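In the block that follows, a single chain appears as structure tokens, in the form predicted on its own.
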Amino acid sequence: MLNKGMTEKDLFSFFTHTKEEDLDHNYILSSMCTPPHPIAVKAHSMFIETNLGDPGLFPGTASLERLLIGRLATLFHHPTAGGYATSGGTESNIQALRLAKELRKEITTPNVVVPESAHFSFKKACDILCLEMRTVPLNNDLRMDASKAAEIIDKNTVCLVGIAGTTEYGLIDPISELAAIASEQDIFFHVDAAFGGMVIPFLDREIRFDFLLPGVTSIAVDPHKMGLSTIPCGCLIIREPDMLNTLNIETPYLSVKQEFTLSGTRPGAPVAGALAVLDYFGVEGMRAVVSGCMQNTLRLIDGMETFGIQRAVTPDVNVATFICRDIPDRWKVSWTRRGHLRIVCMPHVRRDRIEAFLADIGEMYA
């Protein structure tokens, strides 16, 4: 620490001269996050100071995070679904497979089933929570095997997981084929859609992933994502809202005495940034995103197919992963476990730059 303070603008010429550092947006297109929504920057300024952490201190920020709640879980198809706003789908995915054990506690080597693309939040959790990950291969496409899931599960799987959205190719694993495995042997059923969770409900076509399937027990969505929300804000949203106070923890010095979250400081900034999002687009203004942000992969895909650069796969949401060896040096893009060119086709990567992209690749491939 300085033992003499620094005038303010100095300070923020120091930091104006860091930022420089970091990387152009108009050059990512790896990343699952996106410059948030003017609006949602607006919000989050307002909350800036606030801690749901302790609700009752800041019970007007604590009721925008039920709102948003449940403006997700009706988007979900189960108006009275309950949850929290979380850091993350890291967070998210930790606190459904805490929560999924708690509930079967009377099992002494509890293991969960997930795909072989699950996120590497998934081992993060198993390893806190002493639970075996058993791992389902993938089809041909990509997509959890559902047959061999239901080999793997015995009495001691304690949570199946499947993925609305995975990380590496933007596909959905068959939720429905899940969704009824799970209810077959009642098992708690997490669905990781901290990516898809704000682009399935907004594309043209129904893709069931979430309530509407009797077997879905939990959903992880992430709306500072493809939610334009300022970082950080995911949400864990659980069919049965008191399943959560399984995990209720005593807190006596703060303003409510139990809490079930994961952290205990949590800014309600994001939160509002969040709810702010989604309201001023509304579904109109979502799927209009969603739309824009599905056709640039679109066009994307046939653009790189024109100079040969085959797809991987024919992707569900707006991943496009490419057979490719090399990209121009400018371009920040990253290569899934399987050797394939990934690019993330977000808000900000607007057609002007999908078009500046390819006229770089035809430089070196045409």
Second form
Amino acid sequence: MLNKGMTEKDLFSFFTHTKEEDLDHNYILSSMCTPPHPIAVKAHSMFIETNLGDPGLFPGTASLERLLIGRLATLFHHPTAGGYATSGGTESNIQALRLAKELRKEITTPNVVVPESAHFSFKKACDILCLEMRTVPLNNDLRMDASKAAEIIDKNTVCLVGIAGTTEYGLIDPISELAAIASEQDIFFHVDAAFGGMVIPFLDREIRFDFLLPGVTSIAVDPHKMGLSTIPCGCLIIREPDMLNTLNIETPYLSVKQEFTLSGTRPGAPVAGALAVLDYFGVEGMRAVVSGCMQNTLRLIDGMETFGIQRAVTPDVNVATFICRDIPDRWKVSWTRRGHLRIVCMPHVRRDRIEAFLADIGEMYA
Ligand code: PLP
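Form predicted on its own already given; the form predicted together with pyridoxal-5'-phosphate (PLP) follows:
Once more the chain from above appears, this time first in line as the rest of the complex follows.
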């Protein structure tokens, strides 16, 4: 720590220089986050000091969290579902598995069954919770093989996981089939829709992945990805709100006596940001955002294929992957574990950026 404080001028001059080291979003094609919508920033600033970890002190902000969860529950076709705002998909996934384990306390060697494509947060969750992680291979189309999942499940399985919008390929697992297996075997079924949860409900074609399927127990969804909120804002939505109370622990010195959340102190600001975007856009506005991202994804795939760079898969959501060796240096892209070029067409990746990228690719490959 500095002995003598800096002047505000020096401090912000230092911050300005340091921030210039960050990459320019105009060239970021690899991220599942995007600059927040100005409405989210305004709402965030308004609630900057609020702490949902002590909700009795901030009953107004706590009511916004309930509204946000209610909006998402309704979007996912179960208005009476419950849940809470997390720090993102990782925390939502950890908590879902923690809940599933707690509900089957009698099992001494619990396992969870996840697709090979699962986000690495499940590895963290299993490490922390001492769960055996059983990985289900994917079909040729890189979606989870539901029949293999059924084979791998056994009497010690506390949770089955399906992904609605995989991180690497933007694919949706056969959620209906998995939900049926979970129902039949009476297993907790968690859908990781951290990315897809703010995309799939707004697509032109209907894809079932939510509480309309009776077997779905919980859903992870991240407003801080396609929901254009400020970071950090994830949500864990649970079909039966009371289930969450299974995780309650005593909180003697707070304004509430018990909590089921993982974090103690929780920011109200991004929750206000997330709700602000949802209410500002409404379903129609979100459809327009998603439609723009999907059109850009298709244009990118089409453009790449005209240069002979084939798609790796046809995605369900706005993640495009290609069989490609190299791309021009100035673009920040990512590569999947299978070695495919991966580009996420987030809202900041506008059509002019796609065209600029294609022009660069054209020079390299044409
Ligand atoms: N689940 C999926 C499907 C994701 O794509 C991601 C992140 O990209 C996560 C979970 C983890 O989310 P977070 O980085 O917000 O913790």
